[in-house]
Amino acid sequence: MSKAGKIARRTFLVGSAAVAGGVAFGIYQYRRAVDNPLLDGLPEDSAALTPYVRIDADGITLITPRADKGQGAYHVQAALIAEELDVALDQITVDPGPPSPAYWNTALSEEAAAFAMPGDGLLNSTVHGTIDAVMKFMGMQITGGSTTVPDGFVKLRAAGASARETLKRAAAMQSGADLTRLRTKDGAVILPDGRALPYTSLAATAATLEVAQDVPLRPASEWRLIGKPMHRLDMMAKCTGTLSYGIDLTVLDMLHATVLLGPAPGSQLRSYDADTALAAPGILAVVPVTGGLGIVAKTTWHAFRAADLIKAEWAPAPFPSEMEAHWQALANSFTNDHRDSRPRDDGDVADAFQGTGTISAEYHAPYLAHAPLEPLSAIVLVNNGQVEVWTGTQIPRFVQSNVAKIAKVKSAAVTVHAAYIGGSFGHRLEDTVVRQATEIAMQMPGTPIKLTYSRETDMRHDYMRQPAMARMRGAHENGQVTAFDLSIAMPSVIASQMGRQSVAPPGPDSQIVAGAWDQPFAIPHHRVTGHRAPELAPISSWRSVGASTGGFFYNLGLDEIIHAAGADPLHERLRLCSDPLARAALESVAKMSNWSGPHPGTGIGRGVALTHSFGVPCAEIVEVRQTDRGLRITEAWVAAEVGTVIDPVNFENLVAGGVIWGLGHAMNCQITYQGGTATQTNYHDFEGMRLHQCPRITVRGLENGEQVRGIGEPPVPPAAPALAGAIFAATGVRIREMPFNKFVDFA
């Protein structure tokens, strides 16, 4: 590759969506092209035409930097690039690529901007641009918030289009053909005489050219892949058990390790006796790590066994040891001193409650573990000032930075190999396991160390979903909802989670009122207030984050007011609905379920909920039937507005999975603390939904909106309140807290 060519392609404009906004921090810096990380160490006969496309004689590799946690993220990202690049999916290899600021997440800034400056006007776009500029400057390469599709929808297609047009230029140069008469198909440039020049044969020439910029994207009418069912790239390997997740990875000559941590997250080690463990077969070392001890052994099994043989004394938990104190801390937070935000305050709420027809209620949502099938693991090798990491992660740049600090090397000396993740739900937004593996590896330089958590350690030391409490007042008149005042108290997820990354976001925490403050209902007197409770047990993002509790509380409260008014829960929501996209979602589930009210038959109850979260209005109706063995959830209907459905099959799977996730946790799951320790340790006491309990789920993706949205998280928040509404309709039991099996039996 020529030096000139390499310099010319050192940078790359990432696409029109990525360069919108950026008013406050200086448009020049914001619009400045990003470095292409694929050029580092690129062989001479290869081309890295953008940060997302690498071609050499062996094939075409598409870079998919958002983590795949089972949601088909690699598949969808590859399809977006392939759409414009004109390659078939079976012609490519996918690679998550290196950690790089080039892969910052543009879409993550949108929800924060909407909270800071509601509406669609100039101020909102300015705030959005400002936050996005900060995200770019910080290089926030994060997978989360259902942003993989909205972040990549234009960006990845633009990368494919730029690569395609650059390859056409290479073909024109190589063949002497007229550029305007060239076309592309199935990974090749087609010459006017019909000959096909494979992209792989053009890589060396393309590497000498400047990358084509600002290539117009094809209209939807010309899409080959988007909107059509596709054979998912990872399906064969997953169906045959041959796909390697992070926990399956091995490195030559590696040793295995686990950790012994205190009974309470964050409790400090006071003393220990490891003599018995060190005398056990297969044990090689017991070393200190942050939060406890690392046990190094020949196998994971030996390490787990030795951990049980260590006698240790620990300091008390750094948070209330008993669950009652956690709830009391939340109850004490409904004060002006703890008020964090009031993003909605319509009408005159105080005056609205002076008359009759008022009700009130209190709701609770417990701690929940992420509990993915794949326990946490990481492999780290520290050797001669270089560090290699193999792990599944949603935050590769934070991993790179934190490992560099521990190993006392520059970030560039840390190579992160991102792996497939066996379920996360927010779990892999944390990197404690990688830090601990690095600490152990630092004490055994030159030896790869694979640290694996036991299932029990993984669950007990999870950074849980936040516990939350809400207080509702409602008023009705003439059969209609007239006032709704909802106050929510919980600790700050963002402060707890980002604090572990040494980041302190300013301002209120939008997650305290997520799923509640911006719901599309025009209630005349309408107020939502967030109260920040003190830090309790450490918490983190759990699938749908604040909306998982805010959507639950909001729909429960609205249901109670509607019932007191004597109205139909779906028809009153439709009457109040102020957003045409949300209205279409409600109308769609009503039609799908043939809605005739909450009591369609003897012993049958139906509940409805709608939550607007992550930009998606998602409406759900759940049906239950009374049986001799308890309540059976028989049906669920879901309609969600996402602008464009990329792959209908993957879309349906994601929605159905979200519904099962939401229903299962509402039915059976909670984490409680006793003596500072999580009482639940494994799936036997945190079981979610059993296979035989799964209802038939009917899904419809709506495409009426202009913006493309993600669907991983939005189906979760409406599931629990829709189930609660169905139970009330079937039994008369009004459930105001999770898990529901404290109040009813499920068949």
Given for the second form:
Amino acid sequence: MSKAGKIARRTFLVGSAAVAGGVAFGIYQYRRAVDNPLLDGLPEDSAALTPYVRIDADGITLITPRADKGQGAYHVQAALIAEELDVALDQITVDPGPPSPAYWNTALSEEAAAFAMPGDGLLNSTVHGTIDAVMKFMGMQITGGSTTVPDGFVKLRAAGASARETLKRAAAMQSGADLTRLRTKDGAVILPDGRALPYTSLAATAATLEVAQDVPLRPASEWRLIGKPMHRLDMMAKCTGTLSYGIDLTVLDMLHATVLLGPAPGSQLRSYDADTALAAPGILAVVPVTGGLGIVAKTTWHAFRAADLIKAEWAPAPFPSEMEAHWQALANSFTNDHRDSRPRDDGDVADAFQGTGTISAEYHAPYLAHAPLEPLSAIVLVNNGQVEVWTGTQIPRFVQSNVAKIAKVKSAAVTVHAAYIGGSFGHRLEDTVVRQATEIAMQMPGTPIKLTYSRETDMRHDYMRQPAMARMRGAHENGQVTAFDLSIAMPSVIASQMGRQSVAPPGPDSQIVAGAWDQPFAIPHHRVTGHRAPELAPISSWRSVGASTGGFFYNLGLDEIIHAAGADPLHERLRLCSDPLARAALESVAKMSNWSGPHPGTGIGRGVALTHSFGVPCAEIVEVRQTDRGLRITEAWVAAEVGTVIDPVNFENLVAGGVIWGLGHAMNCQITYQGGTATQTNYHDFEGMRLHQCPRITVRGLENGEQVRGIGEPPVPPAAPALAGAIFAATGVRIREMPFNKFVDFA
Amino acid sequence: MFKVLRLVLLFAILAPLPVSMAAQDTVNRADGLAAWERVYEVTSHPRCANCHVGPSDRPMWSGSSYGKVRPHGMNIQAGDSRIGAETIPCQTCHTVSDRGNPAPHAAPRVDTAWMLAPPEAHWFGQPSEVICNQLRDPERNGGRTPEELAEHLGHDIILHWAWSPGGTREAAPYSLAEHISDLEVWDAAGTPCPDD
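For comparison with the form predicted alone, please write out the form predicted together with the partner chain.
In what comes next, the whole complex appears, and the chain from above leads the way.
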């Protein structure tokens, strides 16, 4: 049993801590007490029942520390707490809470443990070191890896249950009623005589009690909320335009700033002339920041205008200036020197390619920007040794410690207010914008500085999705796939991303082979090799991370061998599928789509793909039709195995969003570098899927597995290869690289 | 950029370009055909042809600043009216403004409501002789004499925008004045077409 597994069990030990004015609940990790962060500044008549529940005379607040970037994370976390706490969703307020070790993401640690698979010697020898490093990084309060639900599924319900039972004890004490005859409903303890004591009236008493521990969780048959469609908590505000995202926040007397950065991320400022900018209306100051200049003005608009007036000389990009060199670096990495891992090596691949019936191909996946609708922003106030930060972030603890370093204060002196995020897709796993805002704020102490990136700066200075290349060899015999050898080369996402947090993980990068090495197909001779290319342009986690490229290559390769073998892409996948859960997903989409082969009719094509990523087997079928205006994507069917669906409506929306995201980028998007800078700067040349291009998407969540899983990322990897398969079926055009609009027109 | 565009617009509004036709007998056929070739360069240029798309109800995105040739994004449809779908006319985005909106991703603006040219004025992808015959055919050119065509160019501000579209957008070739002059020469030569 891995270390991570043991830690995951211990996480749920709950203890109490005496504090002035009451008692609160802390979660222990590593058998070490972690202070309940809600105790700071808690009024005397309030109770902080576990780090997830705060009750005072004004109401019930559920703490939802995983960032909400549109995926419904606050809603789902609140529902899990509310399920056991017996409050109605409309009775509560949600609050992302402060950064705290109490909110460590333990599911990410489990995800890290999955790297410890037997296999390649290199992987084995370094795996423990890798896990420790990943734990150190991922064990922090972080939103990512589709872990919000798996992390919170037990933990948040346990928090709700502990708080509920403690409130019942308070009610027994206050009323003299028999504890065993008390029940709870809609935010109140119901006494045997039917009287309801609202939780808010019990908070002060509860705060004096020992916490109820080891409360059994309710069986699924008693769930009121889980598994049923709910009104999402943020929906009214979003639909009426009243929800404030990070970019909407204002602080009294704040000034606005933007940054002028070099043409390439990391290119240094050599010289500049800001005289014209400084004479522009509304401009207040031009100050140095890491990577360029900060422009402070009365409004964001004034800052943007002034930034355009600065003449600056920049050093060349610290990576190859032309795209061709990036591809060449990847092509050069298919050597033993660059070999990073070989986590799959079944049968005898070398032997398998001696006979006839072998094919080979090369695939490319480009850089991609995260391009969320809300550009990056942060507000920072540095004042008398205290720092306050308002920003949308997936890594509040890193923000806290990095801001503390820049401001030369202790982490405890940095308050981070997490904001709603208007789309992220991994973009806000980085905190460059907060660091720059802090640098500017340090030069203007006492004044809140709101730094906003322009869309163009945001896209050009994104830390992109990794570019990747794959080489495939396949063999078939008697209409069946017999051998599949896939080699993938890409720079290390983890090294680039963690490098910016000063963490250097040892061992191979599992993301190079993610979505490829552990796929549930029992091909007799089967090898997957990861090659680590040198670092090129800076890269970061992009929705589904390594699986976004690995799942693409794997399914493209499998499709080509199946086609060469003359087999049906779905039936051959089913025949090869060695995992019952993945098989059920494939069978499910086949049934949903009434699969009758890739060519149901003239000019209509269907493609299928399955990717096992983030613990979720996700099968997709995409249908395209040839029209006089180009290819129209008409249908998509998706079946994903997640153990338990928390909210079917939110689930369906998240899956549909993932499909649209995967298809849209496959169709239209790439970031290319020319002269050391990203060519694409805005949505006009980095186009998402448009409304009229969106297919009907039919979603089914399967609940056969025991483990609950997250669904933010798994729908993404199969979308692009399923579309490629459909295009091949409809047109005969075999697409081996993104974006597909280089080869076909979409209606 | 704004200044240039404003000047052009101002000039256009206050003083429609005067058109003085050259005497027909002073221009020979070769000169006329040479002038036509320049007119054709203008009419077939993406800046002009993108909206002269014939029976299609979709304007095109083509030209050096657009990348791959494709229909206008967002599934834009001009409809039978050619002014856009009735609920979303072109001017929803191409709003009336003296600010040109020069950023590459921004819908360009000019002081005239945008619309597609009528279907019979089909220029996009058409060869020289087709456009030439079309322009001298009153049935298909809005009942205009060549002289009136030239005058029409002088009046219509959206056409002036083609020569100063702002931002990184490529302008139509030559200049408005040269284009009008070429039309005059072509007319004076008896509106010859390459396939005559």
